[in-house]
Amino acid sequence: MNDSKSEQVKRFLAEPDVHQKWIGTYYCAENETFYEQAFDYIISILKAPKNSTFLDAGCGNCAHSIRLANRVFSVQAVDFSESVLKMAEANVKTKKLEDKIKIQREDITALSFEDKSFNYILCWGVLMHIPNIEKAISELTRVLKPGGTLVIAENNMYSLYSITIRNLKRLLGKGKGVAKKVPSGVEHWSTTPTGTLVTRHANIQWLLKRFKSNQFVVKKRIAGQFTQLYTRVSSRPLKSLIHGFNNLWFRYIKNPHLAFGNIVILQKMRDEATDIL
């Protein structure tokens, strides 16, 4: 992986504007029903003891850390961007959850934590923005305890939404040279005066194979949001209709193969030698 690309992405993510835009787009009130349903379901699968500690890797403004804290867990929230960590601190303070959520700056490709530090890790919508995804996977593997659980949420390149968007751009002659197909998925690159951003629509099977090669087993793979078409329309009634469909898909169907968002729950295999001891 070209280190210069990673540095360009880091510069882009250091700016507050992109995080403000993401917060307004993805953490809007209309999405709350989906997120609450999703976290209730995830926690029901994990069966984690109360007060267990989660690493929220790439916490952003701590929206998901707060969801975990509200479900009686402790959280070590980390992100690379100092600007978004300031937003996270203010968010946590407003919710009066300082005793449940600890915040610090970390690079997901070079975490400072010791090996086997956490029983639970959440990495929601983060790997898609990491140019060196292999290194990020390696670090998440390293800091997770044997027998521990990792929850990731990524976009699916084979979803109806992703395929439709790519074909429309091709037909309209837009985005040439910006989207690049690689083994890990389809990478969409955008360049601004402040830096470069990559957003990867993941090849989920490639991703699962990489985790399996790092001694993980898949406990569950389900749909996240079926579509993010709500980000591309301005009509309030139409947005509400799309959010409603996403909620219904998650609640009653959960099939991930056609869905844009995919949630995968992975468990790291135990070290047999350690278990014997």
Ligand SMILES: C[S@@+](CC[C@H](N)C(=O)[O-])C[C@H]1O[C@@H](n2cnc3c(N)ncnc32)[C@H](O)[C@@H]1O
The other form holds:
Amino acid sequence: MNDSKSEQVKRFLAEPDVHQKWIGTYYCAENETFYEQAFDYIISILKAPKNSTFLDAGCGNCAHSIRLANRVFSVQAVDFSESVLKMAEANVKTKKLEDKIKIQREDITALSFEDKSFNYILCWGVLMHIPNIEKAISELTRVLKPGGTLVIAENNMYSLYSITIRNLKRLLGKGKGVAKKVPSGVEHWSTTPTGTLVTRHANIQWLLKRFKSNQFVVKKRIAGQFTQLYTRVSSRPLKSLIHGFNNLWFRYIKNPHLAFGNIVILQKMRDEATDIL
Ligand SMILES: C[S@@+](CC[C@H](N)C(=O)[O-])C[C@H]1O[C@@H](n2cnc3c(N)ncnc32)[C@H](O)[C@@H]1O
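Since we've got the form predicted on its own here, give me the form predicted in complex with this ligand too.
What follows is the whole complex; the chain from before opens it.
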């Protein structure tokens, strides 16, 4: 049902422009500080043995694969966009991490890996762009080993930021494209001559339920960035203030329910039959 939409999104994400725009917007110095703190915290929860291998599903330019490699893990980085994989390869080469990070072109909704291939999977900011999210969830479940851990980062449709932006757009009659409420969240569809992009503000409860019905337990739900308002203002001091507030929220307030960014750590239950063998 979602196939033609999936093809349109694939075509859009094949182009380098959107990735360059994301890199310019999200990989500023303040966000680097945030990501470094967030990864230290996530890794402290995972307690993964050194040299464990992570699947970085939807790796983009490999910024997070590099963070994992710098924390002495190995990474199998995958993305379906050839243009972003070229950027990823150049990044990994510059950091001389070719031994630690292997890059491969893969579609998360049809992964070529065997069942139960990975102990750890990172899927950061990716499910929100996949029209057939159910298929992506089932593939991530399939390739994760029983007892393995999946870390996802998604945007929360019930955050103050998401609700405010939605209502402001409605009131002002603004916003390009089409917003659609679906069980998995609020999807914003925008179309250009090269294709279509979906960005979903997730219904986190729906996501958790889906993973639970795929034999996962929720280990932790963490607040990510409280707001992405910094992407909408141009004043430097205002941007810094917003980043400061995001850090305050992440470090001290920690409530994920009101925060836009949500990081969820899920563990796939052990397969009793396999454990006995
Ligand atoms: C917003 S970017 C996030 C990239 C990276 N995880 C990060 O946080 O920097 C989303 C990435 O997911 C990739 N992606 C989206 N759908 C995918 C799919 N079905 N299979 C593989 N990659 C996909 C896109 O090409 C893009 O690089």
